[in-house]
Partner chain sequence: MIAYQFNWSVIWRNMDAFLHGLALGLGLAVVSLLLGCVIGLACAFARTSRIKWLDWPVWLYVEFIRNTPLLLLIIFVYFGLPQMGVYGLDKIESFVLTLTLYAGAYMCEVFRTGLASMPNQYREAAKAIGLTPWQRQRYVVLPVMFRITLPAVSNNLISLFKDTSLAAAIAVPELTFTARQVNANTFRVFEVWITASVLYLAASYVIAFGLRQVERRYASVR
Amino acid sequence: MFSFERGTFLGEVWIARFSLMNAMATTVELSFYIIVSGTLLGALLGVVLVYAAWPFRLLVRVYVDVMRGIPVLVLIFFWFFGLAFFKIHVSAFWSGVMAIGAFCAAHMAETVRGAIQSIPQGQTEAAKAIGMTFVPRLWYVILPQAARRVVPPWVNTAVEMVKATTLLSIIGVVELLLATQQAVARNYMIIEFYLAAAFCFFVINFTLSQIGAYLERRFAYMRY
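Could the structure of this chain by itself be given in the form predicted alone?
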């Protein structure tokens, strides 16, 4: 059995252990949904920006520029309070996922667009020469080569999305920052608890960077 005296840092952490662990799990869950949804939607929008007819490209371009030009906090308030105004009831958790996920998708769309357009035209012409139609050409030739160039900025975007989850405390989502603030309000150990929260965010983002490094090695054979 552990015995911690109240008033020590470890003792306060032990007292707040369940709320902090739940908040850590919430931060990881938020980050997962935001990054996955933003990556998938962003990849689709990036392809549309390159290959779709001009009306669709225009619509996606407007979406990307608007999303990238609006502060994340404004998007969070819009999704949380705006949906409620239209009688659409969505929890604060999912409002946050949709708001930050939409922001992530806009950035990923621009990243994917740039990666695809950086592939030499000769690769596309070679695929056409052997009779590949658009979808196989895109799936087997263009996207695998573009993936090598997408991974580094994807890691940067993913890390920023993890840090953006702290803004959801404004609408009442008990993620790691809000749980830390609640703990600090009880014990006034400001430096200790915020350093602990910073370490937790470092662990999450370091894990993402390692995933990115693995993906870079995985796609390293894709050369032209």
Second form
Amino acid sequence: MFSFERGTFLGEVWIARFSLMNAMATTVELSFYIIVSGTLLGALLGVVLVYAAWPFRLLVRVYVDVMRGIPVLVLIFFWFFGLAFFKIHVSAFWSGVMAIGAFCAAHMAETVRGAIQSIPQGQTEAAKAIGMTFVPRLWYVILPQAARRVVPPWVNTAVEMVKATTLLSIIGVVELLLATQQAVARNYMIIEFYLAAAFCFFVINFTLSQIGAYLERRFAYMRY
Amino acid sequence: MPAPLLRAIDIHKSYDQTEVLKGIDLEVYQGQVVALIGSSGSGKTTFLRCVNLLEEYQQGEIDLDGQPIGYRMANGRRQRLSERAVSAQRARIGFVFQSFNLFPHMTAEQNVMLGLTKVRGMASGEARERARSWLDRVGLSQRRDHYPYQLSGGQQQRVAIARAVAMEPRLVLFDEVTSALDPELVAEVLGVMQDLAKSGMTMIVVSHEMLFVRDVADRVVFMDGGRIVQEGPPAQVFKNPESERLRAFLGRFHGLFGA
Amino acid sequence: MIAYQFNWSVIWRNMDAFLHGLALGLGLAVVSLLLGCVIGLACAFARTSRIKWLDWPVWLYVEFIRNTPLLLLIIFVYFGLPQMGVYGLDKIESFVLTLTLYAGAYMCEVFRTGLASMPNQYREAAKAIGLTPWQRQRYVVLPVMFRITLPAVSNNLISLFKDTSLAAAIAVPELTFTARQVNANTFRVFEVWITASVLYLAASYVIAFGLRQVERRYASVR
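Same protein, different state: after the form predicted alone, show the form predicted together with its partner chain.
Time for the whole complex; same chain goes first.
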């Protein structure tokens, strides 16, 4: 059963080990850059959506709604072919990070906006009453409370982003799905290899969910 | 005296380790209005929910029209009846909740009709007619096509009463039906209940509205700590409280009873 | 950007193909959602039922699907089914099968939270007027749950519609696939992708607007 002969599952995995491990690393890197940049930009945009003057709010609102109304794959193609057309040399990896990161930011912005707006008005008023100005109010009173409410939807979005990295296989980024496809093209072990890849994604995403659950428990003392 | 309509014999109920009903015996006769009073946690509501089989209880028997309900004896063991059989028995006992519990996806009329068509098997035309006449009777003929969220608390509770009595149950249980209402809406609901009492409906009422209890109830039952401490006609119970607990309880409503 | 000359005639000439692609995507999304609702409903009841052994297989199905990329599932089903001895599914059928299983897992969670968030008082009121267990589900629990979950179901339809773009990966001629072909044939990069984006956006908005009307119609559950 545990044979490493050529033609067995484990044997074929061994043959493809470097390619698969590199691909796994690529998937993790892609996810990391996308989620981090998307979260930072999204938090900023979310604050703008709540507090900024209306022209800025409108601008960000349009950005967020457009991004969320278009399939990621279309964004990826748009960005990838658009850059290529102008002979701007950005690797498929980074052009993918930018396309999915922009998409991620739009989702995060909505999440952050919702979380901020769900905090009772009395919190802002209490902070004003002790004389805090806007930035400290946001930083010490509003955002820490919003953070707790952000965690569950943040985890959902993060999981979706990890899944979305597979779309970059279509523009030739050798992440886990494409590497799996390449291995399958050689050995025809469709079921075993795709199930194994699915399992890897499951592990990544399940870990993310667990981290989210931990953070939620950690923040659970903030209740009204 | 004729046989009681409802008879509860030695009802015991526990949640986990805590015994909340410690042997309740109660008889209710046709046409009587019985008021259950007592502080919160005394077991009034739990007892009422046992009567409508919304709660299971570990010991004792409840008879409706001389027939035991909810449980049967099989090979010397006490057994809960099937949910289907229990449902049919519930249909003979009306229940009005503290929080109304109207079905949010149905209009007032549909709320009243549901039990008539699905439980009583009435044709929808007939059910509609009966629903309308009951909504009329509780003063809501203008509101029959409104959804619960479009009605005030008092109106919702009156619909809930119509829903219970339209089934023509043998008796109706009222569980603190005015406690969730704004003070100005209490009177309209009590008015409907008084009207029902006058028409000869058998009722068990859990209530903190002592004036209503004094004026409408035939019998008052004071419960404390899962037991019935004293019962009798309102005048007697209110004038001559036998226990310190009842005196303390009534003291909170002082001035009402000419003391 | 300065040098770019827009030429929309290419788009008009291919408008038929674009609109067909859009309609196909919408159809795929609606069919998958409806079938997915059936699966989701069954799974939600299985997970909330008292039958314990039904719980973990459903949990596994839901968690596996939700944590696995859709594109991987599409490719796995399309290429994997023949290897498992299931022949005769064309690419559209195979895609619908995948998207249905995908939707089923998400709908299971939607319905499960719907059932869990339903106040117990409605069930009690239904008991109190003597409805049997089946009648309680049929006349009270399901209709109330349907209304509670309607916004979430709407969101899922829009997500599924956007997800139909992934069918391009197995050459189902929906909107994204069409756009990519027109792009490859004409090199009118911006016209093509702007058109695709606008069509997706417009369709999403129309769906959202329509469903908002339905939600308003059933807004009696607060």
